[in-house]
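The form predicted alone is given below as one chain in structure tokens.
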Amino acid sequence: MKSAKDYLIFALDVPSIKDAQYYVKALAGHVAMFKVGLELFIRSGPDIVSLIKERSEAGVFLDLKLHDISATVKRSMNVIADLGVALTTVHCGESFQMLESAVSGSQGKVGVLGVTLLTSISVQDISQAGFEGRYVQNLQKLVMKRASMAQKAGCSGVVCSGLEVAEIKKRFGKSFLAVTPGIRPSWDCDEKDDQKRVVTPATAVANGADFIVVGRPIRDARRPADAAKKIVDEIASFPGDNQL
């Protein structure tokens, strides 16, 4: 049975492998996975994946958000598949073939998640990007369109905000993974935060999220492990169909 801790992914959004070592040591045993993004992976390469696997029992979510021509994405995914990570990402973007190539390149060794719409993106951003009015008026329509593409391409699931996760589960089923960033605990409020479409940990899980991705509230805490525990306790206090 899935425990509250098993929902939590910590975002290792740090600039160096030294910084990453600190958080892996502090949070090993407190989170389900560590997310490795572009900045850290560019700095340290596959060594950071090895470090996490050697120093914790947590899984690795390699969040590189691939977006390129289909052949390049497939070859890149071939390489990722050999790293032993649990999950990785590709932008849904505008190309169904790119999503299919990502899944093919994964060789069934890693769960491929389609990134539907970044949680930092607002209605204004979509409007300025030139999308049709129906998507500007309702961002969920764009998220659902992209999620449908991802499922048809064979992706294991999607990355979406907590605002869309309930509808994702309703339309695409419980086995289609929903990984939710843009998580902000009720005790953490930063007016300068670049995230726009946010929800609390408990709300995301109650809506059906399989994993929540939390970075800043844990990373900036005086005691990261205590902050992680507070988030886990918040999840555990709101049991739903997905947990406990």
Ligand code: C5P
Contents of the next structure:
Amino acid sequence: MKSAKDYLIFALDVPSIKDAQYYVKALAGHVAMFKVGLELFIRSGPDIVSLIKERSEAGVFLDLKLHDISATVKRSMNVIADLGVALTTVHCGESFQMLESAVSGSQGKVGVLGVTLLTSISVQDISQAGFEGRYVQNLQKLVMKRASMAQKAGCSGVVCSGLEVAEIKKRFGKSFLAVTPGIRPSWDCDEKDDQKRVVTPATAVANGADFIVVGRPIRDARRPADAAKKIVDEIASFPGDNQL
Ligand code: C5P
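The form predicted together with ligand C5P, contrasted with the form predicted alone above:
Then the entire complex follows, led off by the chain already shown.
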């Protein structure tokens, strides 16, 4: 049975392997996975994946958000597939073929998630980027279109905001994973930073998220393990049919 802790992914958004070591040690028993993003992976390469596996029971989410010609995406996925990570990401972007290549490159060894629309993106951003009016008026339409592409291409699920997760589950089914960043606990909701479409941990899980990704509210807390525990408690105290 899934416990409240099994929903929590900590974003290891730190500049060095030394910083990462501190957070892996502090949070090893408190999270389901550690997410390694571009900053840390560019610095440390696959060593960070080995370190997490050696020092914790947690899984690794390698969030590199691939976006390139499909041949390059497929070759990159081949390499990721050999790292022994649980999840990784590709931008849904504009190419169905790129998504298919990501999935075939993964060889079934890693779950491929399509990034639908970054939670830092607002209506203004989409409008400036030249999207059609119907998508500017309703970001959810764009998210659903991209999620549908990801599912047809064979992705294991998507990264989406907590605002869209209920609709994603309704349209694409329970087994299509929904991983939700843009999380701000009620005690930290003044600190939205660059995130625009945010929800609380409990709301995201109640809406159907399989995992929530939390970075700064834990990383920048005086005691990161206490912040993680507080988030897990908040999830546990919120009765919903997707949890516990
Ligand atoms: O610090 P914060 O909790 O905002 O961290 C969010 C993390 O989730 C970052 O590592 C960011 O790369 C990632 N992310 C996101 N929005 C997406 C996909 C991933 O914010 N759509």
